[in-house]
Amino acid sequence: MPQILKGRDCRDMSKLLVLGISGSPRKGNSQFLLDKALEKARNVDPDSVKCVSYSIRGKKIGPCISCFRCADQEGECTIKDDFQELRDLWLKADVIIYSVPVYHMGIPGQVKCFIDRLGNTLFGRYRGIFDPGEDKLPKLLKVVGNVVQGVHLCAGQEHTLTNLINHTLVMQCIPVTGDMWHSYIGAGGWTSNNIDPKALEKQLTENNYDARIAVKSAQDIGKRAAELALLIRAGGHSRKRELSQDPIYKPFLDRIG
């Protein structure tokens, strides 16, 4: 089982770090699918892959207030809450797997607050590696997989996946899907109109077809994300001399050691 993170994680540079983020204020279906994805990610190579799980449940992550102070504070957000803990873990990770419920045809507010502040603060954080006046983000090259589930069949799963894919691209990272036909742009599932936090877990024990597909999709996301990240890491090591000539790759090279 993946490590359930309760505090700051010490990075083992020798291992690929997979960070699973449960974006639900409940402990239920999103965490269940995330656990399935992380299990498959770790099994790609248990000696080389480390998985940690983080939940926004009980966390306080306020919205960006657009003060732009982070630009002059080396990317440090002026709001002090649980954002900083998750940001530090996000930056250390080679793979991010988001598992979220659909809220109003999109991502939950807590997750939106996090990615808004993450995007803005990183411009200030990395400003020093570029020439003066160049405000841009480096090629972070994290692999990002997305798992989404809703109560209803057509409840915004694809809209939510698209939200997360756009976030991935803006952050100069790489989106990954599972395997067709189960996963076109990410893993999507529904709980057959059941609002129970344990709905998918119960339906899987009953051999419910849609629950099985949701679980398989999540597992495929975890597996392919870890595989792709290992390939990217190997490529980064083999081309380190060339990539080190361009500051845009510095955070990626620093991360892979």
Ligand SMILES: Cc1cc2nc3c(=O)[nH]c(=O)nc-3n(C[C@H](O)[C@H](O)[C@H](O)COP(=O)(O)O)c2cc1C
Second form
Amino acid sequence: MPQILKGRDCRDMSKLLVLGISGSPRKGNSQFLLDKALEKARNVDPDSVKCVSYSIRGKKIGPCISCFRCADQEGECTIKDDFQELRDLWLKADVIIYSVPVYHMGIPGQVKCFIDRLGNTLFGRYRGIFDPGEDKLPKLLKVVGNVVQGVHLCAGQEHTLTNLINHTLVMQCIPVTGDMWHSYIGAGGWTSNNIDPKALEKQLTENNYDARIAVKSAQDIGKRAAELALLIRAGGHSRKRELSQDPIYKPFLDRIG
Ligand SMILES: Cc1cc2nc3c(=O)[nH]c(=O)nc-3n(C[C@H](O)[C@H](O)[C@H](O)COP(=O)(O)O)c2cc1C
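Right, the form predicted alone is done, so what does the form predicted in complex with the named molecule look like?
Zooming out: every chain and molecule, the one shown earlier first.
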């Protein structure tokens, strides 16, 4: 079992940083699938890949209050809560793997609060690297893999994945999927009408087919996300001279070192 670091300051420029975010307020099925994805991500190349697991459980991430002060204070959010901790990890990472439960056919509120605030504050944060008046976001080129599961079948899994893919694109990052046929646009599972936080884990031990598919697709997401990010990093290094002419790549180039 590869080591999965659980820490806040974990940047080592020589390694690819994979950040797993469990978007559930409990230690349940989302965390279970996330651990499976992270294990496979790290196994792509244990010497070059470092995984950090973060859970929103017990964290306070409030909603954006639309003050737009972040635009004038270099992207710093006025609200001080656990947003800053997760944002800092998010910014450092080369790969993000979201593993979230379906809530009301979409993403859970706390995850939505995080991505709303992330999106808006990044405009202010990066404004200084562009010419005045340009409302741009840099090409961050993080690879983002998405894993979702709900209690029911066809009960919002695709909407939730689409929400997360849209977030990925807006953040100038790259969505990755697993392999066909398990994973069309991300990993989507269901707990066979069971609200137990350990539902998928138990079903897997019983060799339940749907639980096996959920686990397999989460594993594929982790593997493909790490592979793609290593390719992007290598491409960034080989094209560094050309890319450094355009400020839009500055945060990406700074990140890969
Ligand atoms: C407020 C709330 C809304 C939910 N809405 C949905 C839903 O729309 N579709 C669905 O399939 N499951 C829904 N669920 C069930 C969870 O997605 C499901 O129990 C999931 O396995 C929980 O993941 P976790 O164990 O990581 O917390 C909802 C649960 C809660 C608490």
